[in-house]
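This document opens with one chain alone, in structure tokens, the form predicted alone.
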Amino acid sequence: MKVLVATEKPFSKAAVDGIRTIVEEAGYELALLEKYTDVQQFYDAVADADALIVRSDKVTKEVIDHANNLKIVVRAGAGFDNLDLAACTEKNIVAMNTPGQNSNAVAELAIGMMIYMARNTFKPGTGCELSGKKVGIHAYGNVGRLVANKAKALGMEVWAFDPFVPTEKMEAEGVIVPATLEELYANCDYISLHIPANEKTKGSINYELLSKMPKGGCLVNTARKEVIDEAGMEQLLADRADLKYVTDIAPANQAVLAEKFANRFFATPKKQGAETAEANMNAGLAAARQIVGFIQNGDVKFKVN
């Protein structure tokens, strides 16, 4: 049994040596292709393996039509847009992600960009507090529940919205739970974006939605860039000088926003979310943990497609 761990940004030495031990006692052998510079290398290493560990790189069609034995891929992390489930399904092979490892991370980020934008962005100038501010969570998962919690010890309002977990669950958390996603946006000074990328969220933050933000509002993406209607960000930014945008996934159009809104605009150089050593061993043993207990056991709770 080869489980291939393929990273093109690799994991810590000490991830590595942690899923090497969990796969070795195990009784499978551990391959590994790090800092792959050519998608050939990546169709030749999958070649023979029956478990597929990853971080962002992309399992597409081509990579599962390459893997001959595969029967599980993890994606160490909680989003998995970078999987193609289709294909996985198709050649029945389970997908799998690892939720709540890196949430911690994501949420100190969050509240971290935050204080970025109400201090002008660390130059000189009178800023603001957090204190007493009102911060609505789009999406009441992990990561949001955590941003909340952290949110309440500074001092501000907490709002969510998620129609997928119950009201009366976030205001036992004392959350305030608005109506309307409308609602939300129009009541609270900062945004913390937690949605997932799918058909229904592409997109949705667009315009019309963010320009329902009171005056000197922010919104903070630590979600995924796909959500944000980029043409309608850069337009509205143009029309309210008052509001800011601060993300950890760089939009398209990045260059002209930062030229046209310097001190409003900022984006991360590389996506920093789960970019600590916690969250990088979290999730890597987490993912081999999984492996490990899917082919010994059949385990699939964390089955995503």
Given for the second form:
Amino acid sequence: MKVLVATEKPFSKAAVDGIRTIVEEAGYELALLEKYTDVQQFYDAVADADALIVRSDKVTKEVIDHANNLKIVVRAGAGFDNLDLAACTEKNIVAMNTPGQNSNAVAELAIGMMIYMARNTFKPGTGCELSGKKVGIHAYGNVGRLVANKAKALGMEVWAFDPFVPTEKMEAEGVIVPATLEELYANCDYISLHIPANEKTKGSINYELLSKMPKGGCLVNTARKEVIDEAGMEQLLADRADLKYVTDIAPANQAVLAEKFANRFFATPKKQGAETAEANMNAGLAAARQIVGFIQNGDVKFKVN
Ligand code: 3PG
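What's the form predicted together with 3-phosphoglyceric acid like, now that we've got the form predicted alone?
After this comes the whole thing, all chains and molecules, with the earlier chain placed first.
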């Protein structure tokens, strides 16, 4: 039984060691493909793998077509938009994620990004404080909820909108729940995005919605690039000199935004929301354990297809 870890952006050494221990104690073999630069390397490595662990690596139909023995693929992380679920299902391959395992790392980065923008990207000059400001959590899942808790501790007023979470649950946690998404954007100084990328959400954070933000508003994106209408965002930053955009996922028009809106736009050089020692360890080990649980006991608790 061969377990392949294919990570263009590798796990920490400690996390790989932990994955190896779990895999080898189960009597399986670990294969490692890190920092690959050509998809052909992925095709070759997956050919004889029985199980696959990835991060944001794209598990396309082509990857699946090259996999002759694959039974399970686990995305070590929350978002599984990088997995071609239909291709997996067609070949009877179970697809899973590891929800919650890297949430705290992402939530901490979202708060850090708010502070970074509030303090003028650490350039000299007068910034402002988060305390007393309103933050709108767009989707109250594992990450959104943690951002809400941390924001409350900083003295922020927390709003949240999530049609999949009962209003009473959010209100019981001290969160203000507006009737509509538009109201969330219209009322909050910061909007923190925590929606997945899917057919419904792609491009949904558009000019019209963002233009509802109050003066000085800031959008914080630790979710996905695809949910932003990038042309709309560029137009909005041009039309509204008061708005800011900070993102952990570089947009296609990054160079243009950085040049035109230097003090109001920032993108991390490489997605680093889940890049902590703790998150690497939690998500990597969870993925390895889920594979062992599936192979040995047929456990499909985190199956997403
Ligand atoms: C996730 O969906 O869990 C995050 O986006 C983390 O992605 P990464 O594993 O590529 O850092």
